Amino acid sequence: MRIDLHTHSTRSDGTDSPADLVRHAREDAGLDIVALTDHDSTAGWEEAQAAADEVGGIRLVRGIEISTRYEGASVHLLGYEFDPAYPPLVEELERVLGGRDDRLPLTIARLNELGYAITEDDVHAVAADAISSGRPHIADALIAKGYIASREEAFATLLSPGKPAYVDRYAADLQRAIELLAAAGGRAVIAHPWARESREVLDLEVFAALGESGLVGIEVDHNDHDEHDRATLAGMADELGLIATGSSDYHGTGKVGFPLGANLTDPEQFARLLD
């Protein structure tokens, strides 16, 4: 059984519609189970489920990737099979999405000062049906204008922390987000914990404490983790009784080298996740 628990559609910063993502997952990647985990939004669930019903042979896991912070560092939190109408969670997600929207004009202003002639309309045009316009969409607008060649270049030179056009935004408190997902009947899994800045703040002691708040798993097998990272994280998960997942973090053409099914979740681990 082939299981991929981390993908993105055009409802956040992927390039496949929710329906096309499901079709590609089944017909091209041969997945039996796929989770749609758009950033801070569940807007693609209905379309993705309709496609799964139409295609057949594939199960959709309804998920999300929430932008959070822990000790000042950005940490991404995956949530699965929760009630999307749970009021406290809805309120928190609205705050997170509002932070994305508030950041857009500030980032555009900085880019204009740096000589990049793009507008909010340019960003909205490339964002299409995304619920909120984020930094990947700003990168896409820069690409469309011919200023840069790829999202990777935009983040490396302009949009990442410490770069000249970076603007901070609101993100949920990690522990609070875990508690909200649990209260909404969901399962919380830390996404790519040792990728980027989250590596500096997430260790065995922190995972243990978060487990007491409702964390159920760690995304171990991810393209941003080397073999040593994977082995160490798997050992931590086993020691703490946490679930170890694997997934692609697929974004379509928006993230090169992360194809559907690039990493998979063991069926026994998946059964534990939804137990």
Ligand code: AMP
The other form holds:
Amino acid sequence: MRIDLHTHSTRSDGTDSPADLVRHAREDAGLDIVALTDHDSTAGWEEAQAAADEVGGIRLVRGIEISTRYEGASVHLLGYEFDPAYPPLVEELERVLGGRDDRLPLTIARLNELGYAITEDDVHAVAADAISSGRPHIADALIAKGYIASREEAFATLLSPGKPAYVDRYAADLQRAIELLAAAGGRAVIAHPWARESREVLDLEVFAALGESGLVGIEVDHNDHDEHDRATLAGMADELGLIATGSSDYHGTGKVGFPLGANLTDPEQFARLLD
Ligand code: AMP
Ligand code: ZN
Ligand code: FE
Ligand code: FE
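The form predicted together with the ligand, contrasted with the form predicted alone above:
Every component of the complex follows; first up is the chain already shown.
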């Protein structure tokens, strides 16, 4: 049983359409279960489900990756199988997407000051199917203009915190996002907790407290975690009764080294999450 619980399509900053992603998951990566978890949006669910029905032999888990903040640090929160129409959650997601929209002109202005001749339209042109813009789309626009070679390079030189074209944006409060997902009938799991920014603020005590707010799991097997991180996080999940998941965080060709099925979720852990 091959289960991958974190992937992105063109509805956010991946490069496969939701349908192509599901087809690749079944036919190339041999997955039995795949979760579509676009940033801050459920817009790909319907197309992905239609593809899963057509391809057969693969179960779609309907998910999201919400941009949140905890103690000032960016934390990504995965949500699974919640009611996408639950009004308080819809409202919060609209606020997050609005923050993305507000950031775009500010980032473009920075880039223009730095001498990069790009416009909002250039970004919209490379993000035609996306619900809102992300830094990877700005990177893609810079690539299309011939300024840089890869998304990696754009983040390393311009778009990461501390770099000259970085602009902050609104993110949901982590605890509130967990509560909203739970209230919408879903399951909340912290994505790559020990990736660069979030590892400064997330530890055993915080996981325990968030468990009280309705957090059910943490993503342990992820390419942002080395072997030592994975062993430590798995031990913490076990100690706290949290579910430990594994996933690729696939972005198509947008993120090198994160192929579908790169990391998998244990079927027993999956059963605790959803069955
Ligand atoms: P944003 O959603 O605008 O905050 O941008 C964050 C997204 O950029 C995340 O989904 C990451 O997967 C992606 N990202 C972050 N760093 C890199 C990188 N070095 N190369 C490619 N994608 C990246
Ligand atoms: Zn992404
Ligand atoms: Fe993430
Ligand atoms: Fe992700």
